[in-house]
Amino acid sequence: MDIFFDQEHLALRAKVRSWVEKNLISAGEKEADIEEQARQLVHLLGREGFTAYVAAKKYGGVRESVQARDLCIFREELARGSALADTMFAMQALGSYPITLAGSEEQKKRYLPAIAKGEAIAAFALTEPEAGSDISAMQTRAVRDGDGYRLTGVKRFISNAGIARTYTLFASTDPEKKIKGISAFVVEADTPGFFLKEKTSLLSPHPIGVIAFEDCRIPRTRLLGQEGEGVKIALATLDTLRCTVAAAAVGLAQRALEEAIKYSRGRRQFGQALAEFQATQFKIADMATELEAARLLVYQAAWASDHRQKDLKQKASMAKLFATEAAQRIVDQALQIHGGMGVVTGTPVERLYRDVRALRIYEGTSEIQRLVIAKGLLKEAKEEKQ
C-alpha cells in the first residue's frame, strides 16, 4: 500500500493509530450523553492537532492544501476505534471544505481556523425531507433582501445539528433555474430565525437532526462563490470526500476482522477452537481478501484526488460502492463467527453491525454510485466512437 503514500503519510498513520489504541480502543465506550461525547471528541481531536488537517496551512492547517490521503488515513484509523470519533472528524472536513473550495479570503479567515483547532464544530446542510439524492427537488429558499438574503425552509438528517457553530447551507436563489439556481451559504448557529427543530435517533447514534429557517436573514457576505454555484460546490466537495467514506468503511471492516480472529481463537466448540474449523477459516480468508481489495480502491481514489486525476469521480464512486458494501459483508461474517455473543448489546461486533449500515446511504447511496460509474463508462464509450 505504500505506493500511494509518502513518508509523511506513513508517519501520520502510525501517530493516529497509536492515539486510537490508547484513547479509543483501550479506553472503551463511555456512558456520556452523545452530544457531550461528540463535543469532547472534537476538542480532543483539535488538541491533538488532528482536525488541523481539514484546512490549508494558511488557515490553521498543516499542509499547503487539504489532502484526501490525509483524510482517508484519519477516517480509517478513527473508525477502527470509534464510529463517533470518525463521524466528528469527518464532519469537520465535510462542513468546512465548501469554504476551502469556494470561500472568499475573508470567509476562510473567519471560519477555517476555529474549525481546524476544534474550537468550532462544522455541519453540512444539503438534505431535505423531499430532497435527498434528487437535489433538484430542494425547497429551501434564499430570497434577496437588500444587502442580504432571507432564508426559509427545512433541512433533514443534518449531522451535528444543534451542536455545530458553522453550517454550510444549500438553498435555491432562483427556483425557475432548478438545479442551476441553487447557491451555497455559511450560516452561523446563533443567527435569528435559525432553529433546531428535531433531534433524530439513529441505529448508530451521533448528533443529527432537523433544522429550520424561518425568515432567517443573513448578510450577502455569507454567500459562497456566486449565485447558482451551489450544486457545483456541493458535488466538488462530495467528489473529493467520497473516498473518505470508503476509508471509514475499511476501518470498521478492519476492526471486525480483528475481533473475528480474536474470538475464533479463544472460543472452543466440539473440542477445538473455532479458528481450527475450515468453515471459519474460509470466512476469515474471504473477509481479509475483500478488505484488501477495498483498501486498494480507497487508496487509489485518494491518490487520484490529490493528483487531480480526471477520472476521480469514477474512482471515488467505485471505492465508496465496493468498500461500504464489502464492509457490510465483513461485519456480518464477523458477527456470525461470534454466534450468540455477536448480538449482545455493547459488544464490539454488535456496535460495528449498527455502525456500518449508514455508510451505504450517506454522501450518495450505493445505487447512486452505480449510476455515476455506469454513466461515466457509457460517456467514455460514446466519445471514443465519435
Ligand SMILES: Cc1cc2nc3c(=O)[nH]c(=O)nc-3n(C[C@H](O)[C@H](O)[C@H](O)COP(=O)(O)OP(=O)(O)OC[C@H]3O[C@@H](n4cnc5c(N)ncnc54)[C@H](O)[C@@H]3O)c2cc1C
Given for the second form:
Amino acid sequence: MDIFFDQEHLALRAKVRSWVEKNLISAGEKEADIEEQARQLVHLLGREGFTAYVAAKKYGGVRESVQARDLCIFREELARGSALADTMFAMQALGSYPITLAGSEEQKKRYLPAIAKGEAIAAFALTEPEAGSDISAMQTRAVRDGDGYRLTGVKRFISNAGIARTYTLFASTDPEKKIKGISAFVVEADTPGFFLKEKTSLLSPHPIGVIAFEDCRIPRTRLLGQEGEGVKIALATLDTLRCTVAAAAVGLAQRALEEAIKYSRGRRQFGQALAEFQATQFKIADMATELEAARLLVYQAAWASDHRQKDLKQKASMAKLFATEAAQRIVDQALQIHGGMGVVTGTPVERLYRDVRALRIYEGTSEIQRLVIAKGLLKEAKEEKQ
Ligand SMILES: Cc1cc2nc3c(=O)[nH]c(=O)nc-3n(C[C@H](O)[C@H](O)[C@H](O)COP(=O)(O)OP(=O)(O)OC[C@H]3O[C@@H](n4cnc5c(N)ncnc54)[C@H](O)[C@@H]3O)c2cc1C
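Let's see the other form, the form predicted in complex with the named molecule, since the form predicted on its own is already up.
Next comes the full complex, this chain leading.
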C-alpha cells in the first residue's frame, strides 16, 4: 500500500487516526441534534487544521494543490470513527472543489479560505426531483437578467441544505443545448429568493434536504467558469471525489472487521470462542481480503487523480463500485458474526449497517459506475480499431 504514499501521507494518516481514536471512537456517540452535531464537527475539523486540506495553500490550504490521496486518507480514517464526521469533511471538499477547479481568483479568495477553516459550511447542489442519475433532465434555470442571473428551480437530496453558507449550484442557462447548456454557480445562503424547502430524514442521519430558488437573483460574478461548462465541472469534480467515497467505504468496512474480530474472540458458544470456529475464520478472511482489494483500488485511483492520469475516470468508478459494494458485504458479515447483538440499536455494527448503504447511491449509483466503466472500455476498443 505504501507505494501510493510519501512520508507526508503516512504522517498524516497516523495523525488523523490518533485524533479519531481520541475524539470519535473513545468519546462515543453524541445525543445532540444532527444539525448541531454537524456544525460542531465542521468547527472541530477546521480547528484541527483538517478541512484546510480541501483547499490549495494560496487559499488557506496546506499543500500547493488539493490532493486526492489526502482527501482519501481523511475520509477513510474519519469514517472508521464516525460516518457523520466523514460526511462533514467530504462536503467541505465536494462543495469547494468546483471552485478550486473553475473559480476565478476573486471567487477562490472569497470562498475557499472560510471553507478551509471550517467557518463556512459548503454544499453541492446537482440532483433534482426529476434529474437524479440523468443530469440532462435538469430543470433548474438561470436566466440572464441584466448583469446577473435569475434562478428558478428545486434541488433535492442536498447534503448540508439549510446549514451551508456556500452552495455550488448547477442550473441550465440554455435548455436547448441540453447537457451543454448547464452552467455552474456559487450561491450564498443569504441570497433573497433562495430557501430551504424541507429537511429529509435518512436511514443514517445527516443534514440533508430540499432547497428551492424562486426568482433568486445572483450577480454575474457568481458564474463558475464559462456558461455551458457546468457538466464538465461537475464530472471533473466527481472523478476525484468518487475515489473519496470509496475511501469512506473502506473506513466503514475496516471498523466492521475490527468489531467482528473483537466480538468473535469474546463471545463463546458450544464451549469455545466464535473465533475458533472455522466458519467464522473463513468469514474474517474473506472480509479482510475484500477490504484490502478495495483499499488498493482506492489509492490507485487517488494516485491517478494526483498524477493527472488519463484513465482516472475509469479507475475512480472502479474504486467506487468495488469498495462500496464490498463494504456492504463486509458490514453484513460483521453483523452476522454478532448474531442478535448485531441488530440491537446503538451497537457499532448496527450503526455501520445503516451508514454504509447510501454510499452505493450518492455521487453516481453502482449501476452508473458500471456504465462509466463499460463506456470507457468500449470507446477505447473503437478507437483502437480505427
Ligand atoms: C445520502 C445522500 C446524500 C446525497 N447528497 C447529495 C448532494 O449533496 N448533492 C447532490 O446533488 N445530490 C446528492 N445526493 C443525490 C444522489 O447523488 C442521487 O440520489 C443519485 O445520483 C441517484 O439519483 P436518484 O436518487 O434520483 O435515483 P435514480 O436516478 O432515479 O435511479 C434509481 C435507480 O435506477 C437506476 N438507474 C438509473 N438510470 C439507470 C441506467 N441508465 N441504467 C441502469 N440503471 C439506472 C439507478 O442506478 C438506481 O438504482 C445524495 C443522495 C444520498 C442518498
